[in-house]
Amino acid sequence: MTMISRRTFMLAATAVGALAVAGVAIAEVPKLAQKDTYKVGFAQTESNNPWRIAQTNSMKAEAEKLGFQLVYTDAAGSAAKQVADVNSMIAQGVDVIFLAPREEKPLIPAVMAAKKAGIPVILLDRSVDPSLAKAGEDYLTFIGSNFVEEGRRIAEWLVKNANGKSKIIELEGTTGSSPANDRKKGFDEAIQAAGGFEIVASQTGDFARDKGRQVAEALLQAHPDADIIYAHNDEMAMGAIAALEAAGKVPGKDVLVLSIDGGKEAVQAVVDGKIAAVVECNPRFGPKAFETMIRYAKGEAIDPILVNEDKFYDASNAAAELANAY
C-alpha cells in the first residue's frame, strides 16, 4: 500500500484549491486512498417508512461488519437540511459520502461542495439532475434501481391483466425526485403505447401513507368510475387501500391497486388479494455500496450506473416470496 505524506497531500490539495479558485473545472472525481479503515458519511433523506429504514439498517450493518466509522444523518424529508448534513460531513473530514438525494436539483450544491473538498460522492437509490452533475466527473456513480423500468414493468403487467379495467388514478411520489419522475415516465409511456387506458388523475402523495390516503380519497370522489390505482410506492398503496375500504370499495375486486417497493406488508397485501402486483425496489444497499467504495480505492474503474436487481410479486409468487421480502 502506497503511503502519501501529509506534506504531499497538502501540496496537492492546495493545487486543487488554486485551480478551483481560478475557475478551472476539475473534471474528475476525487481519488480515494487505500486504508485499513475509513470514516464514511451516509446522508439519508428520511426515515418515515419501512423502505428507508431497511436501507439505513443495511448501510449501518455493512459499515459495522467492515469496522468503518459511519457518520449518519437523517434529513427528515428536507432537501435544505440534507445539503447542511453533507456540509457537516465535509467539515468532519469524512473519506467518502454516500448520498440518497431527496430531490434532483436541490442537492447539486452538496455534490459540488464535496467534490471541491476532495471527497468522492456515491449516490444511492435516487440520482441528481444529469444536466447539472455527471457520474464519473462530479460524483463517482449512481447505485440503484432502474425507476423507468419499474414503472414500465408494472404497466406491462396491467396491460396483460386489466380484465376490462381502464381508468387509472396515479399517486405520484415526491415532486422533483428521480423515482417519482421516472416511475411516472415508465408507466405513462407504456400505458399510452398500449392504448385502451386513461389516466384520469395524477397527483403527488409524497411517498407518504397518510397523504396517499388523503389524495386517494379526494381523487376517488372526483372520479368514482376509476378502477385502477397505481401508487409510486407501498406506503401510498397502503393509504389507497384504506381510502378504498373507507369508500366501501373492495381493493383487488372493484379497484386494482398496483405498487412499487415490495416491502413485506405490501407483499402480504398481494397474498391477501388487496394489491394486484408490486415491483420490488431493493433497499439492501450496504454490500454493493461499500464494495464499490473499496473497489474505487483499489483503483478499479467504476461504471457510472450500477443497477440493483428487483423482483416482481403478484398472485403467482407472493406467498412463496413473502419470507424474503424486507
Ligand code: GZL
Given for the second form:
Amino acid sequence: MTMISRRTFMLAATAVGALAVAGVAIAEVPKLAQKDTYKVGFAQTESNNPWRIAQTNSMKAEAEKLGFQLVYTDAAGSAAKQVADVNSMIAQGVDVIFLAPREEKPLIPAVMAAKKAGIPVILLDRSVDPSLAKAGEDYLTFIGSNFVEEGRRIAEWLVKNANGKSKIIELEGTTGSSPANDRKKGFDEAIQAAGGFEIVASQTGDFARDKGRQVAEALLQAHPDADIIYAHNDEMAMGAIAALEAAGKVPGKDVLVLSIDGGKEAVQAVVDGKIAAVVECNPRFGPKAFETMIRYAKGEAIDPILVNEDKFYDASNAAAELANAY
Ligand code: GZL
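Now that the form predicted on its own has been shown, please provide the structure of the form predicted in complex with beta-D-galactofuranose.
Up next: the whole complex, starting with the chain shown before.
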C-alpha cells in the first residue's frame, strides 16, 4: 500500500473540501443555460473523405437553421491539433463543444479542460477511452453508431454468404480510433466464434482510399489465397477494389469485399456487384446533436449513449435503397 505523508493527505483533503464548498461537484457535467441563441464549438477531426464532409455539412446546416454561431475547426488528422482546437474554443468562451475525437486517448485532456472550464462536451461519432473519461460525468453523452455491432453484422452476413471463401484480409481504420478498435472487435470475435475462417492479415489503411489501396495491394501479394477483404470504411473498400482490379482479380467473384459507412458510392458498388455487403454509418449528425444540446439546456436527463440506427445493404436491397444513401 502506498503511504502518503500527512502533509500530502491534508493538502488533498483541503482541495476536495474547497471544491465541495464552492459547489463544484467533481463528478458532474457542467450545466448549459437555456438561451435564445448559443455560441457552439464543433472540433472536427479531419476532412479527408466524403463521410467527414457529410458530417461537417450536416452540423453546419443545423447551426445555420437554428441561427446559432458555430466555431468550427478541422484538426487535419492531428489529435494534438484537435486538443489545441478545443482549448481555443474554451478560450473563445463557447457555450458547448461538439467533439469527434480522432483517437480514444489523446483527446482526454481536451475533454477534461472543457469540463474544468464549465463547458459541457458532447462526443459525436467517435468516443474516448471509457476508463479515462465517463459519459454523464466528464462529458454529457456519446452520439453515434455501435461500432462493435457494425463489425458483428458484417461477420454475421459473411458466415451466411461466404460460399466456401474463408481467408480474410482486414483493412483497419485509424489506429487508436474507437471505430477501428470496435469494428475489429465486433468482426473478429464473431468470425472466431463461427469457425472456418482465417484472418490472414490485418493492417491499418487509416480510413483513407489511397492508403487502403496500397495496403490491399501489399497484402494481396503476400496472401494470394485471400478471398475476402473486410474494410472498416468505404474509402478503403474502394481502394481495395482498385487494387483487386489492378491485380486482374474480379471483386465480387474472386474476392468478396465488405465495408462499413454505406455512402452512395459504396451502395452503387453493391448494385454493381463489386461490394458484397455494407453496414451504413450515417454521418448526418446535425439534427440529433443540436436537439440533444437543447434538451440538455431545458434540464432534461440525457442518456450517456445515444445510438444511431444503421441500415444494411446487400444485393437484396441496394438498388431500391440507393436513392436514400447519403
Ligand atoms: C465513424 C467515423 C469514421 C467513418 C470513416 O463514425 O468516425 O471516420 O467510418 C471516417 O469513414 O473517416
